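As structure tokens, one chain now follows by itself in the form predicted alone.
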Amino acid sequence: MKHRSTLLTTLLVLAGLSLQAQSISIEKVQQPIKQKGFYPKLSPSGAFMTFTSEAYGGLSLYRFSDNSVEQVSTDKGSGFDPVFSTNEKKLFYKQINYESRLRKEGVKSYDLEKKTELEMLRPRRNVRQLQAYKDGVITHAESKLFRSSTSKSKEAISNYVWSDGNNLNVFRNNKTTAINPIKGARGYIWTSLSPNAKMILFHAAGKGSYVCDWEGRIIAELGDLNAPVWYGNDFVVGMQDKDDGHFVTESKILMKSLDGKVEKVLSPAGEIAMYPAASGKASKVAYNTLAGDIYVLDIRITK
């Protein structure tokens, strides 16, 4: 009987351990900038944050080290999805021009130390999302891949992923391939590579958000999660929003683990919170409210 009792106790302890999981907590909430801003973007280390206007006009930079704000650009469209170089010395962003009523987009860089601007790519048609590497940026435009560097480095072109609307396109090992991971999807948006460059995060219109590998094999199904972004390699942050056909009526920021075991709402109940940004290295998540207030959260994940 004593042996059976000991065995039962051991099994109960093991069962309890198996039920333990990671937990997500909010350690601090701050509103670092008082001016109105939208679509925040955090640098990889969390040292910088960009924000823009509701219509993506102009681009501003916030430095966490000294709580300063500076105007990077006043160009139209410059606030649409800017990216930091991986060494965080440059910021890359688009500019919008109209020539003979045709929309064209160029790419510029901003030196974070010298505070100077440089044209990286002359305006042209169908410029896709920007993806940065150590000292440059990659984009796809007019059926070509463009790599623009701020140095004379001979570094090979990095792996790159982008959406043309209908397909996910991947450039890897000097080869471009179109993949269609979700059958019946009405197109793909919000695509990005994981920090370790092994996984692709995307949203399939009409289906939800997912993570797949380079061959399109599904790794995680994240469900109804819009504007998703990476928080490290194991978590994704996005928004769950509702509208009445004209205006957003509800929206909350949600954090999920890829294994589906952990999730947490990060925004207060009743607040319309939108368009998150994340830095797993800095343990930070940022978002804007419908009114244009930007909040930054310090996140803690425990096991």
The other form holds:
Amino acid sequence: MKHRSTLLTTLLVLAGLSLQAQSISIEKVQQPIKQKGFYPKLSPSGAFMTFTSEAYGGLSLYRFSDNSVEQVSTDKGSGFDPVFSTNEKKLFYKQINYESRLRKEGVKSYDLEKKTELEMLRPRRNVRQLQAYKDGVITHAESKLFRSSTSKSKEAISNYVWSDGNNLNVFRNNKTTAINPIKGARGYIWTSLSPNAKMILFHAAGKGSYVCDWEGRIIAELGDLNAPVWYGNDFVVGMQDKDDGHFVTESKILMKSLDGKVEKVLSPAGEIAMYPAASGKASKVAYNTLAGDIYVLDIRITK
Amino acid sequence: MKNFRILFLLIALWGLQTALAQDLSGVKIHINPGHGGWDSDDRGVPTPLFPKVGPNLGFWESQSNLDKGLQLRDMLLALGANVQISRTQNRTEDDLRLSVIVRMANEFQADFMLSIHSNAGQGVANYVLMLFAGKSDGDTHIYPTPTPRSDESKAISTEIAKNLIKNRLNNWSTPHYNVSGDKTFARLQMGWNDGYGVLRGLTVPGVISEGSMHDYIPEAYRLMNMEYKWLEAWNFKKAFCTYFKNAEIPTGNIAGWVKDNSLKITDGQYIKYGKDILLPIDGAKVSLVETGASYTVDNNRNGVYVFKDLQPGTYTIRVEAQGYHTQEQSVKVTKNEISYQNIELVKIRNTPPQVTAYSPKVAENETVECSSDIVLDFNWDMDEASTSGAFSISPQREGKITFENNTKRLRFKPRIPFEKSTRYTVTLKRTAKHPDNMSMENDFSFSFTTKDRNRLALLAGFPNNEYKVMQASNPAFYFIFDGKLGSTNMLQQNIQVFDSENKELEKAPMSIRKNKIRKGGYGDVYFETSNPLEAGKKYKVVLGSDVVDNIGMPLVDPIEIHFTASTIQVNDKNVVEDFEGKVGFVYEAAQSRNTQSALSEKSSSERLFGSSSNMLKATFSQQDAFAVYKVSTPSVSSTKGRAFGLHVYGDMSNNELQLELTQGATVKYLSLCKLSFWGWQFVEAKIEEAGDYTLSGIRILRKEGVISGKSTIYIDNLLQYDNLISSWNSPSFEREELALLLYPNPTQKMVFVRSESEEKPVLQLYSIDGSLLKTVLSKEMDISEFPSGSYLMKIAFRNRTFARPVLLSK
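Having seen the form predicted alone, I'd like the form predicted together with its partner chain now, please.
Every chain and every other molecule in the complex is listed next, the one we just looked at coming first.
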């Protein structure tokens, strides 16, 4: 009962925020990078964008300020979910290698000003997703939380969310919990923390995408939406892809408000558009096509 | 004591090895049982056992993949592996998007991702296919997107393939496994460039395992057996043990099938390689003597049995089934292997074979069709060699012996139908045996007498040897036989139209009509080609020897008719009536004879020029009959030497179309054509008798013919000009002079030649295939000794030779 009333309260708050009808429009579409790229990631401010190859090998950085592209890494797996530090001076990414045919991952950082690389965590098993922390990064590996920082700041980790593929885990108030909010989900993937660190976005395999709070109470049901990412605290961008069991047959990029009142397809009809990235601060959404073309959209939300 | 220590040491070492081999702890494997649910993309395969598939009914790849995946999951968990499986049920909602499966494996940070499938090979192929991420060796194709090669993926793919190909329960269509890069395979075999979605974006080595081909029906039956799927899962496990730990599984397994040693599976017409043809013995009990374990073969027509996880050693397998001799086999079990032992049981046949039924079985005064097969039914399945050797027929007849119903039925099919009105005796000598080497106690014999018809005869057709021109824009074919025709499929296959380069033309499937003639047991077939012909080009239509009627009587001798395509239209002559205004001819009942009903009206459905033609219709009540249609206002005059030409849409009635010409009070009829064609033709006739004439009408005169009782024809553009056109827009068009008549035609017995000459010609009767059958020096010939059908009569005078088709209808 408590669960239901909390949910109701949350929905009412969200509804109150959106009393005026909102609309989403695309202001500009550009294809800033001529080379093929996949899985773009926008920095929180929207000043930078990373991209990688079809199987996440190698990592490239695009600077919107001067339209330059630089190769950050050629490591295997380095393109898989890199993160920017909160001050956007560093870029953190993983590398995959195999020892005795078992997968190990290490963490590296890239200084965006000096353009230098630094090893943050030596390769080990089960290094989970990276989360920005001050000028460093947080991850979970081998049953432990790791905090790597390039400064001397030792501020305690306040929160961290990650998936091991099967469980949705949170670290908060110095405690780790598997919250697993959706009964019958085959696994939890594409988990992320909202910019205000109050909500968790995730996809429950076989069930759909959701937003919950730190206790696992569902705030928003986003339905059929894959690879969801935050656009500010009120919107999520994801893809609706379909396949025939062999290959992807269609996919579009969709933007949804958490209150369910606003929904907009951002990609043109007929294009197979996948794996969006978003920066609410910069009003930008990026995605790649099946053929590896990256598009960046300028978005406008009006009330 | 020392010996005990050594023994203890050996046992300890064996135990250590076992422990190592059994240990996959720390290894993370993602299992993706491909597809999910019972939908159209979940590969339900109808089989003779389950012609209709539905939820939990019949073979489904989605269920088969899941069964393998769940069993593999349990095996790997037992070895301490960390396993993630993308689904545990077979529902549509479990059919995860490819992007979700890939992401699950990535976030699980698996050491390997196995996507379990089986493949389709159009019911013919059955082989092992492993698809690893990337390009195959030697593939230099430039793909639209970079394609990272996964060597780890290829290595384990090969390991799995090596294990699966050892399967001896099935019969591979090729003995070699195929390990391919998914991008290469998808491009070359499937026609798309992006490879398989479940391998795109994987940060984990992955493979799509197509362990066998599920639309090869015997394999579908096997894949419905849970233990058979366990074997595939076990082979995956073995590959993982080898790949990750270079270790062996300390136990072994026995697997095989139980089948009848001679009976064949007869549940459908599908490919069966090797011993897949043998009949599995459902319900057979297989026991492992040493352990007391037993296995009962399922009812899914696969014969599969499996004993799992056995300590190495020698075991005895006992196989029992009702009606069969019990069999025991010794099998050596080796660690890390599957020992295959297929068992062929022998039926208990403890009485001599005997004929239980036969056909044709008729009274002595009854007769049977010449196209009949001889069928013998036995109480046992028979030994084919000795039974075939014991069979004979007198008078001797060439034919083919086949066995049906698991060799319990012998069928003798004569190469060509039996002779007419002949008494045959069939004998099966007592040397015929069943597979238990027991012979019949006595010879078996019976007799029958055949009817007096042993060929299907073509009675009429278009094109034919008289009308060899066909309208190019609307090619239509029509043939009449002396028996109701068999299946449309048979006609599709055995009546073919070819162009001059011998390329077969497609028939329009919806145009094919057959057996529309109701009376007299005649059969007919009409069809059109899908595409128009090319005017001026030569073609041929071939009626194959296997055109049969509905009792299986074949044509035997193929018929080939050559013809030329044409526009039919004659445009450069004076048109005296175009049938565009009011109706050109009006039916005149008073001047007609024995015409039950008739009609003349404008028609726009069949026309060659403008917007309309004139349809003439008549139904005759007697053989001696004609219908007259009068010109509304006679205005066309003519005289000797002038010719009339008319475009006529024929109806194959064989009736005669005549122009009525009036000379004062005298009425004369100018024969235009015999209506022995279908569709549009141009026909013409010249006035040979002196005098001035007025065109006063047109007449349909009934002649002998299968469908002459009714006529429906269309006429368009009547022309008048000087001299006959010997050649119009068809370069091969030939027209013989009408100074010679061969009648009656069709005939039941005699044919006569009427000519202007008193000279007796040499008459030579030829079969359609060109064989000379009979020669006489006379103006008549009795041809009743030959079967009904089409023939060619060569009529040779000293100075001139003619050829005419003859239809014999007895």
